[in-house]
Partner chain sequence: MTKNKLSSNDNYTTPVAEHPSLEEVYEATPFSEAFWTYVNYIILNIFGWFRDFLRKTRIENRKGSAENNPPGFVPLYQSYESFYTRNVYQRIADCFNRPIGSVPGGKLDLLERVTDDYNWSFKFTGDKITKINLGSYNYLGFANNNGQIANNVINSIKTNGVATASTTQEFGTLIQHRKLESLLARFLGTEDAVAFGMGFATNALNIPSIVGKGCLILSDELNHTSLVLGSRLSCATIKVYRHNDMEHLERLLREAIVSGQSRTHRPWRKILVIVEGVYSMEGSLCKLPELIELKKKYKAYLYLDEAHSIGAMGSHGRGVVDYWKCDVNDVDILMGTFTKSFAAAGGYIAGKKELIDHIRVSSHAAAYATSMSPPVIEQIVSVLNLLIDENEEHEGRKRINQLAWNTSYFRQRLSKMGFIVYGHPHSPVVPALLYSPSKIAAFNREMLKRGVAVVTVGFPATPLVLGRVRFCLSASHTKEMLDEVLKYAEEVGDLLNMRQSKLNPKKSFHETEF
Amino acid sequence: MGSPVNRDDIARLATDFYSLLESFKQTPFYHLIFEIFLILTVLWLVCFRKPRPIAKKLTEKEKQELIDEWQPEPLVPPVDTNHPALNVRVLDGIVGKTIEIDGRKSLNFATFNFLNFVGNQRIADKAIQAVQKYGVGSCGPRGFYGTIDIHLELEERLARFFNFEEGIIYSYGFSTIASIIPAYSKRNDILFVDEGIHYAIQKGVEASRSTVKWFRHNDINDLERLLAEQDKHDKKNPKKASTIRRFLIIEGLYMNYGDICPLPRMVELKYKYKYRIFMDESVSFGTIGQTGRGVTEYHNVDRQKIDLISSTLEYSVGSIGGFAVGSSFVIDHQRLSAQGYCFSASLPPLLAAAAIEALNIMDEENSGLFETLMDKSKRLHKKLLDIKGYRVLGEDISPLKHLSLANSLNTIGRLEYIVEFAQTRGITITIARYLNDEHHLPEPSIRLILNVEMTDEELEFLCTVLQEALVKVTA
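Please supply the coordinates for the chain just given, on its own, in the form predicted alone.
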């Protein structure tokens, strides 16, 4: 027999129970809810959850049947065998003012050889001398025994050409701007970007992982609208806004349109809304301005007001690679942060030597190269406008122009017919090609590129061929 429960035990139990009730009253409500949820979960697991059934072991025959039924996903999507990239025209010889395709010479209005430096004997001689002195390549990035004295000379020459403190060169034109943008703009920063920028800039914008605000192509009013909206948003949280960097990403002369950016107004807005300007002058360098120094010279804008100018050595200069110029503070950051600079083998010395000699020619007094190019561009523009049935896109002084057909006639098929017809007449032109993942696809067009050595007779012949092709394609 157990001992009887006395009054003291009962009183102690009552006190403990009362204390428990008091503690429940003082416990936060969310804590009680959480404990009840845990108790119910445990009860459900113990009483109601069914044990997982044991998987049936497959026989060898069943395994083989499953293997036979399985179809792997293709590594790449299906590609049309008639795609232009798979049916390229193979050239023979120097890609200059004239080129040879399938044993037949034609006038070249398709490649970016604006100043006809490809095949220039002075430049070729300097490249040969560089090969004899340095060999062909460096086999190392700039930071790891890939820097050669001629690289430093080219960077100094580019900085002096644009009147900036410092320059930096890259081994590949595409990777230049694609590496520069993510080197500065990071997550949570804001990029104001013209929707007409070319693909390399788009890849740089994408790699930055920044907030991107696209404005309509060359529409300064739309840009100002976005800037005003952001300024209004920033005033709601000034502390956070002070940590966000803002960049304007533009081209000097747009590759996909042939028009020039309204730079003076963009510089005005820079000081009103506090952003940095990154301008790519891949097309305008060596083509626009009295001395070929690009859109800043054309608009008479102080170049020091542009935070960074990038360009390629693959168009006007006729070499390979790219570069950027700016203040030492801005440029030196790329040597540690721009992936295309840090992880690519340095520019082959022969190409650096070619670029230096091209700059020497561009810098010679009284060369008249750029005035001649702009004057011929104007004359070609006027001749093209006289052909009824084509729409001509681009500035009159631009050596890069886009031709399209009017209204519903403007299809890829008709433009390809014009290109093929022109080739049979000894004129090489090309359709402007774009990738499917571009942010904004321009309308189909034929891209015409003017070489400074083209004569008036050759320009007249081009227009005659285009007129004949138009008659045939619209018949």
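Now that you have shown the form predicted alone, what about the form predicted together with its partner chain?
One chain, no partners, no other molecules: that is all that follows.
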């Protein structure tokens, strides 16, 4: 029977319930809201909240086990001993118009010796004088007694050559453009970059941590499309847009393709979309234009419209190092912000002296050096096209050309065969070597470089050998 729930209990319960309801009516409104909120929170915590996993702490013993078990990878991956970089030709003497390989002289179409300044007597004499005055090393960075008067002279000569206000020199060609770009372009800025730029510029772009927009190589329409997109984006947020700097990074003459950038249209777009142009003229300095002043001369564009021109002293000038020229407003900034300039020792004086003498030779009136070079390049281009079987990349006036075979035939193996065959006949050419992490790896090709002192017969001989090689390799 149990304990009966008698009528008294029920009455008591009812009264309690009734008084509860009464007290509800009497409590202030906010109190009710607060209580309801608390009840809902508790319900949510109980039903919906995922339980947070309690982090289990590792014991010292477990940590030591992990440490003992961990095995790192070997420091470097195994390397194929047949890799071409481990089997380079070791040369002797001057790497000039001819080089001695396997005991015989061969014509050199492989090194960036456009104006044949490597081994030039006048340049060597000036370098010797510099050693006798300054020794070899400068023993310090530019900020701490590493600035030698010969550096200032070279900077002034370079600025004068290009008719700009100021120049700045670096001690290594690769580091020049790789230090310049990060000095101006920071995390929030935008870089419009041609896909075909060479590796050093890619490293500069990477080091800047800016937003990068790649456009198809030399495709001005693709660039316009990107610019228009960015412009639309800017109009939505003009305040933010006014803090973002924009730069166009291009080369005058592309090392990987041999063609020239469409500069006039790019300058027009500069004023329309308000970006700054940084042009790298490593290959076109000293090779293109009536007086060797590069692509601005060739296209007849006002050089002052280009914000910065950078180049190297290692190709046509035949020394070591790099430089940039522009207005003082732009160039002076690098003296405190470019890492490769501030934190590195300055260029050895003998190399600066060699560069100055090279500029002297380039400046000489009536030397006809550059016209000859462009002329010979045109003739070589025609002769190469006449061979019929090679694809010839590059402008006709460019002294740097890329040779490859027709589509399906174009493999590194076949090109290496051509190179080796040419060597046995006394012609030195090279395959363009790239690392695998290039942004846009070019097709395999032979990079042909014309030396201004090559005679017509020698060019003819080159084409004959290339023809023979073609026959053999397609057989």
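In this text, the rigid core denotes the largest set of C-alpha atoms whose superposition between the two forms falls within 1.5 Å. Numbering follows the first chain given and starts at 1. Because the structure is a prediction, the values reported are computed rather than measured.
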query	finding
Per-residue C-alpha change between these two forms, Thr243, threshold 2 Å, rigid core fit	no
Per-residue C-alpha change between these two forms, Gln121, threshold 2 Å, rigid core fit	no
